[in-house]
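Read the single chain below, which is given as structure tokens and is the form predicted alone.
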Amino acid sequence: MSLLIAKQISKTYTASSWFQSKKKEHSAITNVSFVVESGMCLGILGESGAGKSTLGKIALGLLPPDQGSISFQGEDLYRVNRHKRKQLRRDLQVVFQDCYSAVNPRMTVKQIIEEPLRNFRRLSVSDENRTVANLLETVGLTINDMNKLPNQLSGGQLQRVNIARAIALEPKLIVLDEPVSSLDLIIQKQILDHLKELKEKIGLSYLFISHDIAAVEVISDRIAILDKGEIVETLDTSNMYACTHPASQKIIRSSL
């Protein structure tokens, strides 16, 4: 069974202002379909305004589509009851672009990583400490970072903390929404290499959303090109430079 299946999902926003008598509709995504298999990374590549953020929110169960369905582990995210959705959320985690706004600035690294553990698991204090220490080691940090606050960490370090939090519950799928775009190139490579290593080591699956073809190429098995709210082409990463759609070719050329 496929892990995540999107079928013909569409989302339209309605905008209006006090001086306009008529509301204007804007299609964010239209008839988008894709599949994420267990153990793979599907990259969603598109320019600014292509609909990537909307697609990510729908995939996470945060924004219901107007049409179509999104299924995770065989369950429709928008048709299950609240209890079932909470169960599914354990296996579906996210790492956002802005590592600082994704955390509570008053919480220590330990408290940030503990949060999902306390929401979903009942561990003793010693087991909780051991789990947090192991997670920090997994993402390339140390036990010395445990009691630091977010403002005491670099952007790259804090993004590693966010990754540690995301993998704390051993999820089946992580949605990576522009997770490295705010970092410098050296740190970007470190984070991407680490995400790839985690994928291979513990069998994580990713939906990797980005405008950066170089980042998508590093980690993705397949790439779906999103243009003006539509997926215009899906390719194996090894064959991405053989794309045929004009929008795909434009994005690929921009990286050369």
Ligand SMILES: Nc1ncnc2c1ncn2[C@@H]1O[C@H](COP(=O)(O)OP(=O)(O)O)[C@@H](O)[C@H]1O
Contents of the next structure:
Amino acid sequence: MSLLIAKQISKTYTASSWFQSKKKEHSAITNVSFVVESGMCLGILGESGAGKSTLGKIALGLLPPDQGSISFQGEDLYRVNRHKRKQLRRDLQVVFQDCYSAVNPRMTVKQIIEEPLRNFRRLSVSDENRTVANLLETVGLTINDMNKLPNQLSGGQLQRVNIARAIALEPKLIVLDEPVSSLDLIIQKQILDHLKELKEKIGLSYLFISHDIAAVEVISDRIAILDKGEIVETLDTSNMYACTHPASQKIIRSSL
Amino acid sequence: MLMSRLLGKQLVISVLTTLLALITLAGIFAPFLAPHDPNLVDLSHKLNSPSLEFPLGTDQLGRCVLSRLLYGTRVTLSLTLLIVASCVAIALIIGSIAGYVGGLIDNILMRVCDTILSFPSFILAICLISIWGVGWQQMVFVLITIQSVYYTRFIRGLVTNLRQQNYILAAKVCGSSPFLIMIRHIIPNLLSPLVIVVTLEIGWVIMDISALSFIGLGVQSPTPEWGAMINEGKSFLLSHPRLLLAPGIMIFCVVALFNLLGETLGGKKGTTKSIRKSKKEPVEGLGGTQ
Ligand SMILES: Nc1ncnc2c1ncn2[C@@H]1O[C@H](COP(=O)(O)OP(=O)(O)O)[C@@H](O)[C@H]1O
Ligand SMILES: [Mg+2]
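Rather than the form predicted alone that you just supplied, could I have the structure of the form predicted together with this ligand?
Zooming out: every chain and molecule, the one shown earlier first.
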């Protein structure tokens, strides 16, 4: 079953204001289509500036595309009413690259993880504590970390907190925008293995965005190569070295 | 800041706040501390030199200078508090809306602000008071009108910057409403830069109140206010300089203390500049990125 279907989406950033006549246009995404199958991981591989984060924001329902449509679980993300949209949000979560800017520096680990729970579920205090403790355990942290502030944690630990927040509502799809790029190699591997394990355990699907072929290869079932805002090729991970487009060859070869 | 490097930031902050707290307390408890009624005219005692009965002497109408200074602290500080609190409240509402909503609303609001900012603020204040009439109520109203523009721009800059932080996006994805995002994420992260700027601005507001009262457009005599006291004393500049020096020194000390405190709180980050000196909103060092 297809969970997320993007059809022919385009996005142009216009740097203009209402009172300035001259517009500066920058086309970030052109005619991009892709499908994320349920229980699968689609990797989006592209160089920096290729439009990956823009694509991720569009897929999350945060940035309306100029053209095209995104449907999630059969509903168009940008056309549904507010109530339905909130329900869809619940099943669609995110982990960002920069783990420090992805959390409010004034909130404790517990408050960070509680935020989605409070928005969607009415839990008693003890249930809430138990849920947060369980989530921390699931991502490999301990209850002792619960009252720490973000600056008391390492990058890897904080990224685990971000993952815990993303899985708190038991979503169907998580958009991972370079979730390990700012971490060192050993931690990268740990987090990737962990994400893979979670995917199997809770039946998650991922849209995994990265510029790092090695990371994409570990976790993705299929890979779409994004070059200058266009998807030039989509392949199964197993035969990605059989790519034909020069831009994808350049990215994939660069890792050899 | 040389002082905070020599003595340590915490120590400097606590000394400055203690001094300011003492001055504030002196204002609050003026009725108990003041030896005389500040407005009691007694021409038999006019222009007395400092004595046990009148520690700072008396003015041309025989009023006790110390009592007037103490009550003046009350007047100045409460007017300042009123002005700054109103400005912050207005700016938090308008600035947050402009910064968070963006687009056309933001553009219109900011062009209005730019128009007001393009006039020198003190001249503008004098013009508005001459239209609306002289008196402390009018002065407060005018200062709130003008000052809140500076604050609005500042808050709008902070919010625009915070809005792009990933944790705001993450909060949206978590299902938090714009109202909750404002309360949970934006306002708490605005507070520390706001406190610094408010501390720096208080000094300026005190100067404005004193200056407007000095030229007779603000607090009117016989209400004891430092600027108005300098005005009344100016004819005795040579014969009895203490009539000017006493309120002058008070203004100087309070303004300097607030400015020092603001700069010490601000540290070396980019937020220490007064919002009047830089019309552009400061954007560095916020939101806890990296
Ligand atoms: N808010 C924005 N306004 C204008 N241009 C933007 C904005 N966000 C991104 N861009 C531009 O769009 C292009 C793609 O950016 P992005 O999606 O962040 O790429 P990636 O994540 O692949 O590095 C870049 O050239 C970037 O400068
Ligand atoms: Mg990116």
